[in-house]
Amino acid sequence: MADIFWWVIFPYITVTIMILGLLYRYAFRQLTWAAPSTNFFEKKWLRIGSPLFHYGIVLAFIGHVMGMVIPMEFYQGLGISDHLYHIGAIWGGGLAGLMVVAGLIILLIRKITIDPVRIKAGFADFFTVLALLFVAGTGTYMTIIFNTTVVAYEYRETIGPWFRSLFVFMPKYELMSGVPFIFKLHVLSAFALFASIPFTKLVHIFSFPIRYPARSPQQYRSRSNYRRQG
């Protein structure tokens, strides 16, 4: 009963809260609907800890389509094989965990020591930061230091089939039933994120700039040394 719980009733609750919370906020506060700069306040661990975290969860991205989305069978079928799988995701999934976990600690300490960022910032921010390095960190941990030293784990047999059998409506649950206990704790964590998006800043990945590499930089100029053309 637990594992229909956790790998059927859970992923699927969360996902509707997902769902219906951005609908209900893009109907009823689209105004909040972004995630306003703090680059006023503070530019040089921004500049640091913003491309960081933002290089790497787009990484983390890519990584985790090409491991849990692509069956196991494409990469056979390219000749690719599992150990050679496993050495590029080890090395591609750890750089792209570092840089995420990285970017997060410089931002979080620079939510807690600049007071302006940390004034502005509310409780909404401490926990998508922290929920955000907990997540980054069990996978980073998973890839960098369990799939080297306790074993190299072929979640593309159990997790892999699992996740994309909730896209179909028939959760073969039970191949959830022996995964080790911290891809367990990764993956939930990270349902339970995808939950708190609509309540958070992190609504603005479902607003992505296309044309964001490619626009001006935004200009701040102080009021004080503004002189009126005319």
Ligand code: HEM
Contents of the next structure:
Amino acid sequence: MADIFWWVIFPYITVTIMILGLLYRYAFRQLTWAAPSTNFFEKKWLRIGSPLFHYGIVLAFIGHVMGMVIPMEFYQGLGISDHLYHIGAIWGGGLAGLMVVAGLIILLIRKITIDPVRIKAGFADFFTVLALLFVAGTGTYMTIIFNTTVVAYEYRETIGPWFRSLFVFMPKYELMSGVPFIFKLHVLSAFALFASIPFTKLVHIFSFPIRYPARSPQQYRSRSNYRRQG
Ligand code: HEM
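The form predicted alone done, now the form predicted together with the ligand:
Every component of the complex follows; first up is the chain already shown.
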């Protein structure tokens, strides 16, 4: 019964909260659909922490698509051995994970130590950084430490097929029963994080700036060169 709750009911509940919350926020709270930058208050650490996190999370996302969405048979069909796949996943995923975690730690320390940034940050901001740090931290531990000190766990035979089965509404929850605890914790905390997205600045994940290229250019003038005419 517990397996049905955690690997069927919980994922669908959290994703439903995410979708309905996003639709509600888009329909009735559009003005809050942004992640205003705090670079006005402090630039140096933001320019290190933010790119580290954002480029790292994009790499990790690509790694998740390669590991959870693309079936292992596809790689075997290409002649890529499981061993070679895992070497790539550990090195590529490891780098991505370290970038995400390092970026988040820098952004968190900045949020705590820079007064105007701390004052501007609300509970949801601290929750988001700490929740991401937990999910990414467990993920990076799995990729770098668990896979090299315990076993290179073949999640493409269990977590991957289960994850894909959710999309066709035929959840194969039995595949998750033998998955190592740390992997289960990572996946469940990720789904809990999905449910929190509509209530935080993470909504900006879904702001696809497709209109940006067509936007009229914004002109900036430096204050010092601006001379009052006449
Ligand atoms: C907010 C969502 C998530 C974040 C931020 C996240 C983050 C990470 C990070 C940083 C890593 C280590 C780097 C890497 O291997 O790519 C990782 C590994 C992993 N994640 Fe996630 N993850 C998320 C959601 C998920 C979900 C939904 C699943 C499964 C359905 C998942 C399964 C895994 C697995 C199996 C690994 C280990 C990969 C390996 O050992 O090669 N993650 N995750």
